[in-house]
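The chain below stands alone and is given as structure tokens, in the form predicted on its own.
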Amino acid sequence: MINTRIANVLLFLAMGALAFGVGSKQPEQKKGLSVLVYIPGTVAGSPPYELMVAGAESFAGTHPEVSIKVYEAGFNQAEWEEQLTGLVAPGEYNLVLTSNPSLPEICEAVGKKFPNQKFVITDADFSGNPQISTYLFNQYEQSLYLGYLAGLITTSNMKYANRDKKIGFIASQEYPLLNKHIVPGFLDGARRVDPEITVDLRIIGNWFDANKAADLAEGMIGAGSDVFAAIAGGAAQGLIKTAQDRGAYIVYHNINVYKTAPGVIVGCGLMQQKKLTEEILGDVLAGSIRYGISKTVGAKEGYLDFIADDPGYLDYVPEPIRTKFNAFMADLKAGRIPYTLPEL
């Protein structure tokens, strides 16, 4: 009798287990993606950072399983490693997405403490670390075509062009990408118009001092520069104001700012940081991204371009200059403009 009762209890438990699925494999839940967008500086006034944040937020807007946290680290580079360490320590983020040539070494140091943390860095060139993937925009190439336009303008009879074969470049600080790609590419492009053109490079020392940028531009215009480029973050507003007041032209990297100073800003390059950011997050979500490598992208690949359909270009740059420049851009995109990309 006892054995019969025990058998009945065991049978009841077995049936219950089948009814409730005990011991069966649970359905695999779809994993989310938590991304820290780490901005080494501030978003406002920096086209690469503005476009990265826009791309990340756009991607998250169409993928509910993706969450985005934007952190502005400020301009004190000495604090970045400690900040980033504190942010990733809780293990909250699957990915740190950032953009700056100085970040690979910082991410590598942080990654040693957290071996499961992954990092993707744009505007940087770094390979060999299985936690880090980098994407380098070919800024030599963008500077090459902006320099070519600057060369056409400085040797023209446009209103603010003078007889001095001199163009200007104002930068916030010196770093390998600026010194080896951006400024040399700008000069290379200008000298394809006239080999006697020179470039006057001045350094602000930070990314926010618009007054100093204005003072530098004032002196450079006085010394003969009539066409400028700038990699200066928010400080570039000082150059723009001085160019408006004194009469000079600006060609601008990365973003459309024609409306900021019509007739002064006469050429705008385009960095497809937003597009690249969305593609990166898509690859991370799909598990197809490769770490440990660096990829260079440029005009031929569709990640760098020039905004040629804006009134700021069409209405203020004479048609003969536009014809020559547009032909140069077409040749560059087709791979018909030879150049050597220097090593960083």
Contents of the next structure:
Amino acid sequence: MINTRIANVLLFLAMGALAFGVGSKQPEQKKGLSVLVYIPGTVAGSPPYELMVAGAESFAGTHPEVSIKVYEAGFNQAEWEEQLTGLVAPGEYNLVLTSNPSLPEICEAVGKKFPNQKFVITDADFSGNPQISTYLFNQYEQSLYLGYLAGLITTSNMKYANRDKKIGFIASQEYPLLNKHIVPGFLDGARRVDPEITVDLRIIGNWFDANKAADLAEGMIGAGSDVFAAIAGGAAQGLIKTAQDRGAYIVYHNINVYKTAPGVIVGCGLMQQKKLTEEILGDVLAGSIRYGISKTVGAKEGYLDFIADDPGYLDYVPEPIRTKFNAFMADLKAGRIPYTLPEL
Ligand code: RBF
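Moving on from the form predicted on its own, kindly provide the form predicted in complex with ligand RBF as a structure.
Entire complex below, previous chain first.
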């Protein structure tokens, strides 16, 4: 009898606890905005990831109601979906913020299991899913102007330039954005200087093997390339070392790294991923972000640029080349350089 009464009281308390969410498995979202910055790789050496983390940290620094957790997923792409599933399962994060073109499919699969989870992905193009918002950098454009600079240099009489009309491109892996925008844009830019220029494209096979990148660069220099670009994350360090040892030039995508190799890295593009990340978090906080759509941002919109005021450019690229390049850049920003953006 007493036991039944105690049992009833316990039952009553348990129901109350459930009703008020005490001890239940409701998502424990904190007040404010809780963001998982999911890095598909490692941060160090990867421009898009370094800039995204910098943007998220600076935004959180000025907005106490925003908390961020940076998670480095590593290089095993086969594990990413399962990892992300485990991370969002407790329901702690209002937002997953991530960056690279392979993430939409992964986020879509994870989102099916957690219909309240929202995802914003930069460097990707995906629309039609109400949980996902994407921003695509127009990398055809950045490659177009870096390719134009590479074309001016390979046809110049600069110290390391040879007579071959050949430039090199080292990439970590092939993916549609690389094959359809980045490499074709680079070649298009170079051929606007001289239509006979060719590009020697080599693939490393991963985003970390600097030794392999160094070996590839060695062979490419032997085969006539004198100006290089790379989309290779941390592995690009191998190209930089070989270019320094052997004497070759590099135009670098996405980030200011002139100081890493003065006189060798002679042109740096800039992906405004830090600014974009801050704007995205501002929109999410204000509730004005739109899901289900994809936005493309490029040089005209102020999200891709070239760092033209650095001694790494001013001191090593001769004035006539800089004059031509700066004019091309200004024309591109003003929409005066016609080109066709290939379908992805
Ligand atoms: N870029 C990096 O800088 N570091 C990386 O680790 C990296 N991993 C990637 C993995 C996949 C599956 C794909 C499709 C792209 C990756 N990228 C990486 C490329 C990056 O998203 C971007 O396209 C390039 O940096 C050009 O802006």
